[in-house]
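The chain below stands alone and is given as structure tokens, in the form predicted alone.
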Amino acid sequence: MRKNMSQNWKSAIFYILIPLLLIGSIFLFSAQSKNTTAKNYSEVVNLFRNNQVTQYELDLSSGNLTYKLVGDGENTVNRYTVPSVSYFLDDISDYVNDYNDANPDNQIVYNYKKGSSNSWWMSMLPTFIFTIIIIVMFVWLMRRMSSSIGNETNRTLGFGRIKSKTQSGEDSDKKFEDVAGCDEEKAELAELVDFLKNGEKYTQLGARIPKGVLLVGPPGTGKTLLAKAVAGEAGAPFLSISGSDFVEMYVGVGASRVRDLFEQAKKKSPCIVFIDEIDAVGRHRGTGMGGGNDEREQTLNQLLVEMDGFGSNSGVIVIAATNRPDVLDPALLRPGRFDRQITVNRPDKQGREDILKVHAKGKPLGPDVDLKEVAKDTIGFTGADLENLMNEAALLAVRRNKKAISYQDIVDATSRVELGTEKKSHKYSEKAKKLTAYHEAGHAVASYYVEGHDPVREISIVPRGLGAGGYTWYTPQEENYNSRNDMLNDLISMFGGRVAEAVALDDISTGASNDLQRATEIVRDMVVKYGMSDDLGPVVYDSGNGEVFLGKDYGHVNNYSEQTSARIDSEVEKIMREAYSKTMSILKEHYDKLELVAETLIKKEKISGEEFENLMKNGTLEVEAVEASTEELTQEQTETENG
């Protein structure tokens, strides 16, 4: 930083000095040019002949003449440089002497100066200055060119150096206690920590600690955090890099960086090398359309060689993370390289509660906040999602001028994270508002009459950031569901919006396009991937490898005939039509509930899950109103019985 600042100051001073030198030389040149006038020699001599000169001074060396004329003021001085001093004196001496003899009381005052020793270089000074400036600029440009060439050479040679982020494990602020929701994963990594601390007890028994550990899991589950916690617990240096850091446009650079990485690791042994997003460099070889000898494959080959090159107990442990283990090269996953794979899944309910407790530190929570309930309502959230949720809740509390985070802040933050920000400024036309209200009411009512479906959490016709005019939000009751009945129940709730439009408005809109797309994907997976079709039987027709490379996808062929493909399409259509028919029956049977929920949405624009339950059971929103009507009915019955 200081070096760059000093270089910038030097450049700034240089750019300031050059204009100053140029301006100074121009002033000197102009000052020297003032010694001459535009008069001819004969005109100057005629001034003396006509007795117009009252005073003059002549430099005998340079020929610079200064003179005053009749009528000139005191500060007026005329200048001229005579071509020859001797000729000039011969030409004017008679005129001067004759005038002085004739006018003894008003003679011409004159003076002859001896030439100064520096007069010659003063006349050459502008030339010297321009020459020096040109030389300085030339030298500066040459040095700058050589410096840029040297820097380019250093950069080119430095391509083979890896820019890893090295952190001392002792200075790490991450420990296992800072990682929640993955107790089993921490237990497996604890062995690595023990090896880095007490490696001798393993070597004495001939045990070989894994050279590499691959952390696999969805994004945001805490893979990087776990690796940092291992380094923090062991107090070992932590070299962190990304898989994309190895990839360059120049051939051979990636392989050179791999070599440099392991050289650094051996010098700092025992240490941990963490490669994040290793799928960027460790992809399956031969998956492209072109030749196989590309930069990425050379880098991968060098990585395989280096992992084979260092000893089992050298004290260097490689930890890598990826969310795409299916695209990694098999040679990278074999024993001896990445010996152990640890799957870091999304946390369960207890794990989410522990993670929330970690991220709630330093945040004042209101008395109504129960982290168990928050964990229950955030099924599918990763650790990163939960951290973001608590931060959004804190921001909402600040925005509402609160001193602590309330449960409602967390609920609003959850909807903000999952569904996006409400666009309350967007105004519907009456037709669009009615259409959206019946669409969302159809989802909610259809799901209500499906046994085992997740309960409605909120219904709204206020647009959010997900591009839809409204939404029906459910609260999942199970961590995972994979049964056929669950999928069929989801189909009924998805068709609820389209069917409600057709039943109530005798029209359909484009608003159900996403519902139909998701429903089609579920049904196709049921048929070709899960073997849930009664007609086609328990046969898997899709390998489900999920190839993302053009080369593998290009060579992929279906492992079933055209006749089977037609049967698959027919079965998908059959299941979809049956689910659509069931949804139609439900909404026609309970049309009064559909209309009630839709009309309520048009008035309120948003209905909570509790309010929806009251509407479906009692036909009213408020619990108090239901209790009051129940009390009145009981009182009337009592009076009747007593009467």
Second form
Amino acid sequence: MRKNMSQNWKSAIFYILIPLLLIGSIFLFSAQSKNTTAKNYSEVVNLFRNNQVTQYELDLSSGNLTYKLVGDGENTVNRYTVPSVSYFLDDISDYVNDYNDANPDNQIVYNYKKGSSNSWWMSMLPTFIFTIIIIVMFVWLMRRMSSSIGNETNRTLGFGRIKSKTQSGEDSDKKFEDVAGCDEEKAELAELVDFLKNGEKYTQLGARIPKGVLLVGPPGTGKTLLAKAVAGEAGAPFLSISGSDFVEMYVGVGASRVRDLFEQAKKKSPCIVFIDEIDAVGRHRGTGMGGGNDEREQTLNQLLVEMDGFGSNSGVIVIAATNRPDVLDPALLRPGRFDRQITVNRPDKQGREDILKVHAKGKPLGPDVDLKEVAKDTIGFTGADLENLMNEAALLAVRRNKKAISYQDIVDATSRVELGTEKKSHKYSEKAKKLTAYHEAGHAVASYYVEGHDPVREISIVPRGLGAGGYTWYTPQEENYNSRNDMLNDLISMFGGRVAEAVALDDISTGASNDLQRATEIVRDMVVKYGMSDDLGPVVYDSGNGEVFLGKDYGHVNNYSEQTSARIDSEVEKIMREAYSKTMSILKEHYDKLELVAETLIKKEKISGEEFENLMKNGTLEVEAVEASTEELTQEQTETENG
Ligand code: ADP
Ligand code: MG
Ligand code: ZN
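I've shown you the form predicted alone. Could you give me the structure of the form predicted in complex with adenosine-5'-diphosphate?
Then the entire complex follows, led off by the chain already shown.
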């Protein structure tokens, strides 16, 4: 906010000043050439010839003439600028002399001046102003154009960017109490706060205060928030910059920004320098691909130099945040740099409840809302997700014209946050509807017969978000070990969709392509990364993170032979086929359930987890009224079969 304000001010002044100057100088130009009494030359000369002038003064260099006429009052002054002084003198001096000779006691008083400095100024002023405007505009344009080139003038500009992002400690109003749920992380950081507050205590005992702390964790878990809270608790200035700010098109800018940042930090110590997304600059060096790498390398080197440069007790503590600690250059993690690492995890159930409480502040909750329940339903959510969830719930409540947020609002908001907005307007053909219903029912039913699978939370054939079809939504378990069996079980529920199409409709659609892709990835990882296959044994063939980053994996040479490669492929295929046929036998065995769920979906479009349980157990949506609805269902089933 603050940054925008000051920058806007500057440019606003600029945009107002230039037109003002332009208008001003145009005005001056016209004022100068303007003849104040709208007379022409012959009229003025005639005034002299008719002896109407009683008094005049002529500036010999500028030709400015002031004169008084017969009958003019004390204060009246007429002005005229003569085009040529010598012609004018030729034209009038005879008359003036004749008159003065004839009327010795009533002479015309006259005075000839030599050019006054005032009028010289006046004539030059507009030219001056124009020149200045053009120079200023030129400089301004040049600065703008080169705003990312790391030259000396520009450094001040780039620096301005850092400066404007800097907040003083008073401005970081975040406190530890604003960060809910991360108790262990807070305890570790509390030590930092003490370093900043009572540095001497530590230096007296010869302790080395850590220079850098690396916060590691998935996006949205509150890393930035924690860093701000440390500054807020210690009352220390908070200088923050994002790693991507360092990375520019032009070589050298990043490095000079690092230098500026630390220069400023040293002046403000004790203070906190916060580098967000440090992986943007701190990646492994020497993985050259493309020119941008040189820049990154220079920036990183400068960062290392600066971190070594300030003494460990200078009171500057660098906090950096990343969600990719694996790609960081090892030199950054050496003692004396980021020697402490704090992992910020996704919150557990209690943590989620606490975070929800923080973000429920100022939002009136209905009596039926139990944040404990919400915390139970939001496994895997980060702090940012939960904040978003509460906000969405409030928006929904407003749209529904409610005074307070009800539990239903929060539940609906949860699915919106997780799966995207419902596309109710989506129109299905009967055939596509049936296909989607069987596909999703296949996922759900297959997962139901797999032991230890996450329970179904909702099945729907109304598309949401990006996907075109429906979805089956599972409630994740709190603890996920990712065991081999878990993965094989996941495969079965993933294949459920495709298999159901094949079993029930004797045809297969493209709707399963995403399922199959995810399944293939899992199986490949099982074989290549986790050493979980029978044939290849506990050998890791590929530990990479599957992503080409900065050329590290570019032109990556497999460290296994062609034969092994072929074995990997056949092993992947074998596991996939096994899972597929297992799914096939499950769905064939429980075909009645598949049909029941699918037909219910076609009618209802959406089934909740509870309803699904009841369908599977009792063959009906509700526990009560078993008979009535089964009859109804079978009746309708026969109807559809006949139709
Ligand atoms: P990160 O930097 O880890 O990506 P942020 O610190 O930017 O995440 O968090 C984003 C937002 O999520 C915060 O502004 C805050 O509103 C919310 N948030 C995240 N974690 C917490 C938490 N532990 N307690 C309260 N709010 C949180
Ligand atoms: Mg962040
Ligand atoms: Zn599917």
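Positions refer to the first chain, counted from 1. Think of the rigid core as the biggest set of C-alphas that the two forms share within 1.5 Å after superposition. Computed from a predicted structure; not experimentally measured.
With the core held fixed, residue 605 shows a CA shift below 2 Å between these two forms.
Once both forms are fitted on their rigid core, the CA atom of residue 53 lies 2 Å or more apart between these two forms. Put the two forms on the same core and the Cα of residue 419 is off by less than 2 Å between these two forms.
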